[in-house]
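Starting off, we have a lone chain in the form predicted on its own, written out as C-alpha cells.
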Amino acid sequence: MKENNGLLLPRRKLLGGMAASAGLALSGCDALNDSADFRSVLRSAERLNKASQRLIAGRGALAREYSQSEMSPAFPKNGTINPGTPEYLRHVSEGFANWRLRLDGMFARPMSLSLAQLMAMPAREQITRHDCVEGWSAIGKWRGPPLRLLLEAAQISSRARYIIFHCADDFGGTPYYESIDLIDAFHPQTILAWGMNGGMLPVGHGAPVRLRVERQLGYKHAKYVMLIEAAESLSGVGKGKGGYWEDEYDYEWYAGI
C-alpha cells in the first residue's frame, strides 16, 4: 500500500529529525542526561511533536508504505538480539510450540494464544520503514494480525487508555517494557509481526512476536512480547514513564514520526 498524501513525508521527515535528534543526545551525553532544565526541554519537545503529528496527519492518516524493490538488503539487529534466558531458550528449541501469548489487565475476558493461533488470524502485510535513535534506517517487510483484533476479542475495558508490552528480555535486571496509547493502539498498522521479509520473524528480530507501530521510532516497536497489558495508568509499571529507555534514560513516551 502507497501513500498518497503529499503532507505526510515532509512531517515525517521533520518531526523525526526532532525526535532522533532528542534521542541521539540522550544517548550520547551524561552531562545533558544529568540536566533537569535539558530534560524539562525534551518533555516540552515531546508534547509539541504529539500535539503536531495528530494535529497535521490526523489519527488515521497512514506510515508511508513501500514497494518490495524498495526493501533495504541488510536490516540491523539492535539491542537485545536474544534473551538468553532458560525460558525464552527452551522456547527456541521447540520452535515456539508451547509458547503463549497472554493478554491481562483490564480486558473482561483475559486471553491466552498460541503462535499458531495468532498465525491463524486475519494478517497484515506491510512494507514501512524503521527509523532508528542511532541515526540509521531500514526497510522490511513484516506480517501480522492488527493489534486491535486481539484487544477487540480480549474485549478491552472502556476505563483503559494504554497498552503495555512486556518482553522477554531485561537490560541487567529490569524487566523490558513499552506501551502506546489506545489511538496507536488501535490504528489499522499497528500490528504483532511474527513474519519478517517473507519467513518468520528471526530471533534477532524479537521471535515470535514483535510490536509494530509505524508512526513511530524503533525504540517503541517492542521485541519478545510475552504479555500484553491493559491500563488505566502507567505509574504501576517500572518507573512510571511508559518503557524501559523512558524510565533510565528520559526518552520521548510518545516518539512519533
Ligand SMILES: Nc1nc2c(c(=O)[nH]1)N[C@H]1C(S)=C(S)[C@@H](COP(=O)(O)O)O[C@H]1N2
The other form holds:
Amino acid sequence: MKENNGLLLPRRKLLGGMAASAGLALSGCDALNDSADFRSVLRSAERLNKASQRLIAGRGALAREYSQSEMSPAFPKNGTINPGTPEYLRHVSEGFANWRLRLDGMFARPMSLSLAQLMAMPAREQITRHDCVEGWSAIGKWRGPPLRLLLEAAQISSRARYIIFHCADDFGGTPYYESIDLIDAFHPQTILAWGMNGGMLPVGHGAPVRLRVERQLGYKHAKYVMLIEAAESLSGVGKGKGGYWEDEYDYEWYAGI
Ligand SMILES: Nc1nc2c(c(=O)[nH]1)N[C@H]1C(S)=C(S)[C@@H](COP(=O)(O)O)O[C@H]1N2
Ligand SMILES: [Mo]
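Would you generate the structure of this protein in the form predicted in complex with the ligand, following the form predicted on its own above?
Time for the whole complex; same chain goes first.
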C-alpha cells in the first residue's frame, strides 16, 4: 500500500461489499458465466464500480495548499472562543496534562489518548484556507496526526459509517458536535490539529485539538474535541442531522467546497 494515500482504505471498504456479493454469485455457478443474466449483473457491477471510483476520486482530491507567505496575518476566531466550563478551565490551567481524547463507539479497541501521545504521532502540516459561511476566509497552518491513524489504531469496525466529534463547549444546553463520513475521515488532509501557525493551538481556536476537514466549510471543523465516536448511523446523536448547525439551523450536513 502506498504511504499517505488516504484513498485506499475507503475504496476497499466501499467496494468490499460489492466484491463479496459478486463472489457469492460466482460460487458453484459456472454455468451462469454464459447466461445473459449473469453478464448483465457483471455489467451493472462494473457501472457501480466506475461510479464509486468517480465519486471517490472527486471527494478524495486534495484541497489547495498555500505557501508560508500567503498566510493571513490574523486568523479570526469564530463561534465558541472558550468553552468556559469548570472542567475545561481546569484543563487549561493544567496545560492539558490530565486531558484525554477518547475514541469510543464502533471500535474494537476504544482508546483514550493524552495530548503528549497525540503529539508523538506522525503529524501532517498543511497551510489551507478556511471558509466560514458567515462570509470570511483565512489562510492558516495546521499540524497534527491524520485522523486515519487514530481510527486504525482503535480498530474501527467495518460496519461504522460515520465519525462524530463531541466538543467541550455547550451552545445553550446543546454541546457542539459535528460528523463526517469515512471518505472525509480517511482523507489525507483530515487531521486532528494540535498546532496552529507554528505554535500550539490556542484556546480561541479549539485547544487542545480541533478537526481540520479541508474539503468542507468552517462549521464542520469541530474545535475542543473531547470524544471521537464511530457509528453506523447519525440518528442517535443530537436531533439526528449530524451536527449542531444541521440540527438547529438546517445547514447542509455535507458542506463541500
Ligand atoms: N466546538 C466548536 N467548534 C466549532 C465552532 C464552535 O462554535 N464550537 N464554530 C465553527 C465555525 S462556524 C467556524 S467558522 C470555525 C471557526 O474556527 P476558528 O475559531 O479557529 O476561526 O470553527 C467551527 N468549529
Ligand atoms: Mo463558520
